[in-house]
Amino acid sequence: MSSKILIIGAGGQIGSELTTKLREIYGQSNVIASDINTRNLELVNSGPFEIIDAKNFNAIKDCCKNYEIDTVYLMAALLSATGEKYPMEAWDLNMNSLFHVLNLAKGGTIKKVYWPSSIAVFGPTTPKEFTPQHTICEPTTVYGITKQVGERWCEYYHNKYGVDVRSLRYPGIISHKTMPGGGTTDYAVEIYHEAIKHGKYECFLSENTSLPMMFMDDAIKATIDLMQASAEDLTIRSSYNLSAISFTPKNIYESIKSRIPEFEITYQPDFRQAIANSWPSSIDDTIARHDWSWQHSFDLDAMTDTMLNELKKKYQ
């Protein structure tokens, strides 16, 4: 078990819930959260917190030395939809933060790195059904380009310098605890909020757009399972394919409507539709299931039940 963990970008959608879970496992004082904003008071007040810009090498290095960090989870990133609006900022943040952490591991300051990739590494030329681990990756978004390039650097640093870096290609992530952060799969979170608040939702993707998705609890479990796996069992050092469920906006609408009969949906596809069209509709994660016994727990209906129950409590 790791003794001291730093999470960079701990205030984000995945980072905030990952921090909470890691603190449960390793102890609050052993998991240092960091971000550039301090709005998440629960995160800031539940254990050590540092204000760190992921683009600042010296700030990361100093924090690692001060707390004797041995494991870094680099969760800071500009996501797909936001990255299209600010391409150079996305490149700067997503790439330089990764180099900072890989170089700290190469230099021996830290021992283990987690860096998330995404289904955004795939593109229109990738096989859409049951997308294999090793396949054509010609991404069409800045976010996807940064993740594809990042995967190559992760594998390079592992092969060349022995860096213990681990990664997952996340599908769309759905959570009731945190709001989405500018991704193309955000509709699958927004739709539950709008169903509870207003009983209707205007979706920015067309009704039959099938995308790989995952409930947050499964994403957190996969991340920690991978990091706790024995290094000898891991055969992928770029990034593992990861899969749970695939569905369309129509599927999720019908799942909600069976529980809230008056719920209504309309479709108004925007620029995110082209991004979604370039991504796979289902993922083959056989290697993850073989190497470190990955298994998901939530299907669409189990996720809908949990989302609606938790959000009803929140809005009441």
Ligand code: AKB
Second form
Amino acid sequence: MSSKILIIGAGGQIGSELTTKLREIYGQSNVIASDINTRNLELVNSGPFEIIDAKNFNAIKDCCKNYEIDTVYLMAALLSATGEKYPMEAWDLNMNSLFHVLNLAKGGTIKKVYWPSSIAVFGPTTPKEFTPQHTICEPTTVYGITKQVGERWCEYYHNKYGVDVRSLRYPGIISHKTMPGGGTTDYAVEIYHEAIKHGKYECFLSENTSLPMMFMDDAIKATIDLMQASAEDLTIRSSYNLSAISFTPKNIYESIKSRIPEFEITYQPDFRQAIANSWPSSIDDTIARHDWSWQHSFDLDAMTDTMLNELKKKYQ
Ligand code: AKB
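And the form predicted in complex with this ligand, for comparison with the form predicted on its own?
Shown next: the complete complex, the earlier chain at its head.
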């Protein structure tokens, strides 16, 4: 299992927990974390760290050469809500960083690439329930457009140049360790923090907005399982549908309230409601379950138990 790994965007919500897990598996010195900032001190101090702007091809290339990297996880991206505020920046970062890494793989500098896609590739014309792997994808957000186009390029680089690129369409990811930044599904993390800190939460989505979600431990497991799967088993080189749970703000509120009876919620939908309305409610991930035996572990109540227990410790 010898591998030299570079994580670009290691300071982000998924990147930081992925780095910790990969360092556990492959050894600290074999996993190089990189980001444009050094705010996450745990990350910076727990193994090799490089300041890298994901838009800078030469910085990525030099790092790959210096450390003899064979595998890159490209986790840097502007998410759905931020992308609507800064469309050109989202296009620039999300697309150019992907081309940099795919071109390094095409040129033989690296052997394997992981790139996250999202349920944001779907749009209002996509079937909403149990959304299939192959279906109408007409995204209406800049973020969704970058992910849809990125998927096409991943498949193209695989078919045309033999690049071993692997990808998952993440739903909203919930964690007690790291905060998300700039997404539409962020409410499902904020709500737990506010429940513990203030006993109330004002939700920016309406109470019956159902979205696909996943606990972080499942997301990290899925990512590593996919990367460790043998190439012959993989039938999707654009991005795999991936699913665990679906719930509404009302469902998560009730799950928290059954453990914190005084918890209260109000609803004040903002511009993110339109984004949420354009996404599916649930996802059919049969192909991932078949190809590389994907299975999730956390349902809503198991997630609520873990989130509340861990956050109570954190805030005490
Ligand atoms: C977002 O809300 O933008 C992300 C995503 C679903 O990709 N969490």
